[in-house]
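Have a look below at one chain only, the form predicted on its own, in C-alpha cells format.
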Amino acid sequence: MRNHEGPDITRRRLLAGAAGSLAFALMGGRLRSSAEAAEPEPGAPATDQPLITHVARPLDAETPPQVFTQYLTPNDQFFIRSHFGPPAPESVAPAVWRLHVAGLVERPLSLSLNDLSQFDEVSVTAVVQCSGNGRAFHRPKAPGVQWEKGAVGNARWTGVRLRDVLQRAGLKDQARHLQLQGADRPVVASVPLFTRSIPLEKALHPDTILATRMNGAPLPLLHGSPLRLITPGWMADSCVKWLTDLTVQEEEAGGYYMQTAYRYPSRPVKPGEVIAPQDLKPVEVMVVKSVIASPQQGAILAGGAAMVRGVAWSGEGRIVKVEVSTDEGKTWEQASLVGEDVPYAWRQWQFLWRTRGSGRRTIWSRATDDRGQVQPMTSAWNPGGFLWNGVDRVQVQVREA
C-alpha cells in the first residue's frame, strides 16, 4: 500500500482511451436496470449487477450498495447521471471534437485530442458522488432524482492537469473563475444549457485533472467521453462531462445551473422558508460519509457472528475512523480501516460483528475525518436534497445461533 498526495506521472495514451470510448459508444450495449420496461440510453452498458434506475430519459441510475465491497467501481457499474442525456457519438468523435479555451486568458487555444497527449498524463483515484446522493432520506422530502445511497462511487481517473492546459493559454491578471460547458444539449432550445464554473484555485490545483480513461479503460460516452474535469473532493455537479469548452472569468457563470441550481443555505433553514440569495452558496466540498455495503437491507444473518463491510469518504479530508452501532446508538464500536489510504478516495472498513439473540437488528455506521467532521444522526434539511449524510441504516434479521 502506498500514500500520495498527488496524482501519479504515467504513459501518454489519450488518443487511444478517446478513440476506444467511441468505438464503445458505437457499440450500443443494453444496461440491465430494475426498470426493464424502459429502454434506457444508447451506449448503456451491459453489467451483472443491475443498476436501479430512477429516470430512463435522460438515464439516471444508482449503484446497488453491495457493489461497494469492491475499491474501485467498476464502470458499467458506476452511477449515471446528467441533465440530458449524452450527446451524439458522432459528435464527440476524435476527428471533430475540440477543447476551446477562451476568455481572460492570453492565448486562446482550440485543442485536439492528439494537442492535449503531449501534456504529461496524470492519475487520480477520486470518489464522485451526485449532489443529491441520498436525497430520497430528508423530510420532507425535497424534489429531484430520490437517489438513496448508490449515486457515488470511487474510480481511478487519467488525463492531463487543468493547470496545465490553462498555463498553455496564460492567464490574465482579472481571472476568478472557470467556466465549464460540455457538448451535451437540451432537447428543447427554451431549457437552459448545463453551464458550471469553478473558482480559479480549484482549476489550478494539481490534482484537477481533464479525464479521458476511467479505471484504466477509455472513458465510456455515459460518462463523460472523450473529456470529462474532475475536481477531486468535490460533489460531481463540478465535474463537467463531454467537456469542449473552458472560460477564464472574472464572475461565476451565470445561468440556472449555477446561480438557482446546485445552491444550498449557508444557515439552517426551515422547510418553506424564504432563503435570500445571499444566503445560498454552491455546492463544492463533499462532506464526511459512510455507507453500509455488506450485508444488504433486509439480509438474514445467522447467529453468532457477521461481518459487517463499508466504505467511507470525506471532499478534502480524509477518513480516520469509522465507528458500527447494533443498539440504536446506544454504544459504538470502532469498525477496522482497510485497504488504502489515498487522498480523495474512500476508505474500505470492516466490522466483526458478534451477534447476540435473534430477531430485527439495525446496524448503524458513521465516519469521522481528519478535520474532525463527524457523520451526524441527520442532515440539516435543505431545499435542493443535497449533501446528505446522516448515519448509516441498514435493518437486518437474526436467526438463533
Contents of the next structure:
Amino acid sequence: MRNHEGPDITRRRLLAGAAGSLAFALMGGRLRSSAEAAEPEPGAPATDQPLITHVARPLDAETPPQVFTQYLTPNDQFFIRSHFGPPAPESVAPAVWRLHVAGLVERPLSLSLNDLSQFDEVSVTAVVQCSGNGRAFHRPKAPGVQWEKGAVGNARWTGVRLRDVLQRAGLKDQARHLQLQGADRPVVASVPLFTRSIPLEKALHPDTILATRMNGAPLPLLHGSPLRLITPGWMADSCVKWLTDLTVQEEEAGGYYMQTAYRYPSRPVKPGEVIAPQDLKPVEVMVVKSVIASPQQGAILAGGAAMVRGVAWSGEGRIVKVEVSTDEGKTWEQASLVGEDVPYAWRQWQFLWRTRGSGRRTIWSRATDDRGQVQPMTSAWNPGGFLWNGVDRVQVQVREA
Amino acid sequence: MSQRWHQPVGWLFLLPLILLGPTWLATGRAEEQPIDQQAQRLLAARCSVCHSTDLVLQQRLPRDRWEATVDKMVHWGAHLDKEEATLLTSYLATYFHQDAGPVVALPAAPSVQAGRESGATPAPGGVAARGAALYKQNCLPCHGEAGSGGVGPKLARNPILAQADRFRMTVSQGRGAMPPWGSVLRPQEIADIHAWLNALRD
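Please show me the structure of the same protein in the form predicted together with its partner chain, now that we have looked at it in the form predicted on its own.
To see the whole picture, the full complex is given below, headed by that same chain.
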C-alpha cells in the first residue's frame, strides 16, 4: 500500500472545514471568543504551539491540548518521551544501522534499511500514548514524569509488518514473547537498559508494524529514527524507538523496565499497600478516553454560543459516544462525532454549547466505546500512576453577551 | 484538577537553589554549609549527571517512596555515600512530600527543533554562542559558573582546551568520576561547549 498522505489530509481538512461551517451556520451567529479567534481553523497547522517541557534532560515534553484540534498531530508537535534520550545520530545512521532478529528463530537475520524496504509497505493511523499520560491527576501523586493531557498524539505510521519479518526468520515452537531493544543508552552503564517485550500474539498481529515514516516524513530522531515499533491500541511503552534487536524467546523480557516498571495491579489497591508480584501485569491496552482541545483551559469566551472540540479514543475498541456536561455532571449532552472513523486512530468530536449567563463555567467530556467502557470520573489509583482516563475538564470564563 | 503551576509561592522553594547555586559550588567544604544547601548541592552534582533536577522537583512522595527512590538511584550508580543518601532523602521528604503544593514552575522548553532532525550531521567547528546554554544545562552543576570549577575540575583556561579531540573524547567517554556524555551531547554540541569555554578569559 502506498502512502497517500497528502490527498487524504486535504480531503479531511475540506470535510472538517465544511462541517464546522455548517455548524456555525446552523447556530446562527458569530460567537467566537477572543481566545478562539487566535486559534487555527480546524485542520490548519497550529505551528506556534511549543511543547510543554516536564524534564529538560533527557527531554520529556507534552503537546498542548489545543494542537488536538487537528486530526493528525504534526511530527514537531508530537510528545517526546524516552528514558535516556536519543542515541547519537551516527550510531543509527543508515550505513551502520542494522535490525538483528535472533533467539528462537530458524534463520537469524541482520537487516539493513534497504533490506526492510523489500517487504510490503503498510500504513496505519494510530494513537500513541505514554502509559503515564495524566499521571499528574492521580491522588495521591504517583512517582514519575507529571504528565497532564498531552503525552498522546495521533499519527500515520508507515513501514512493514513485524509479522512478515518474523516469518522470514521462522519461529521455533517454543516462541512466546518478542524482546525489543533500541540503540538508546543510559549516561551511566550501571543503569538498566530500556528492554521491553510483547507477547507473540501482538507481534504477529497484522496491524503491528515496524515504522520508518511518521505522517509521511522520515521518522525524526526524537521519535525513534530509523525504526520504531507501533503496537496499535497499546500504550507506548511497547512502541520501542531506535530498534536494533528483536529476540524471540519463551519468557517475557527480564530487567527493570519490564519486570518492575510499567506494571499495573490486576485488582484494586490502596496507596502504600504491598502488592504481590503476581498481581502486577504489564501495561498493555489503552483505556477509553476523551480530551477537550478547544476552548483551552482559562479561555475567555464571548457569551452566546461556543464550539467545543476534542478527540476520543479507545485501545482496541471504537468510540460510539462522547458526552459533554457544562453543569459539573448534573446533565450530559451528546457531542457529534466527526471526521474519519478508523480503528486505532482517535475520533474527533464537537459540541455546540449555548452558554447561558456569564462567569466561570466548566466543560467536562466523557467518551464511551463499543465495548461499553465509559470514561470514569477518576481512574483507579495505582503505584505507577498509569492509565489515567478520568473525565476531562476545562474551566473557562464566559463574558456577558 | 486542571490546576496549573502558577502559584507565586512556588518560586520560594527554588530561590535558595537559584541564588546559592554558584556559591556552594565555588566554596567547597560541604560540612560547613547548612543541610539544605548540602542537599541541593548533591541534587545538582550527583542526580543531574543523568537527568535534570526538574524530574526530582516535580515529585510529591511520602518518605518511604523517597527512600526507595534514592536507594534505587544509588543501586544504579548515583555517587552518594550512606550519609549523603540520608541527607538527600531527608531533604526530599521534608520539602517534596505529598501535601506540598504545586511549587515548581516548569522550565521553558529548550530551543531544540523538536522532531525535525532526521539523521546524522558531521560536527564542524563549535559556535560559542550556542555553547553557553549547553554548558549551563549539562556541565555547570559540577564544573561551576563560567568554568570556575566545583565538584569537577576548573575548565576555564584548562590545558585540555588546547586539544579539541581530547576534550571531545573526555566528554563523550567520561573520565574518572565523570560519566560519559556521548549519549546526551552530540559531537556538534560538545564542539559548541568547547568553543564557549575557549572564549572564556579566566
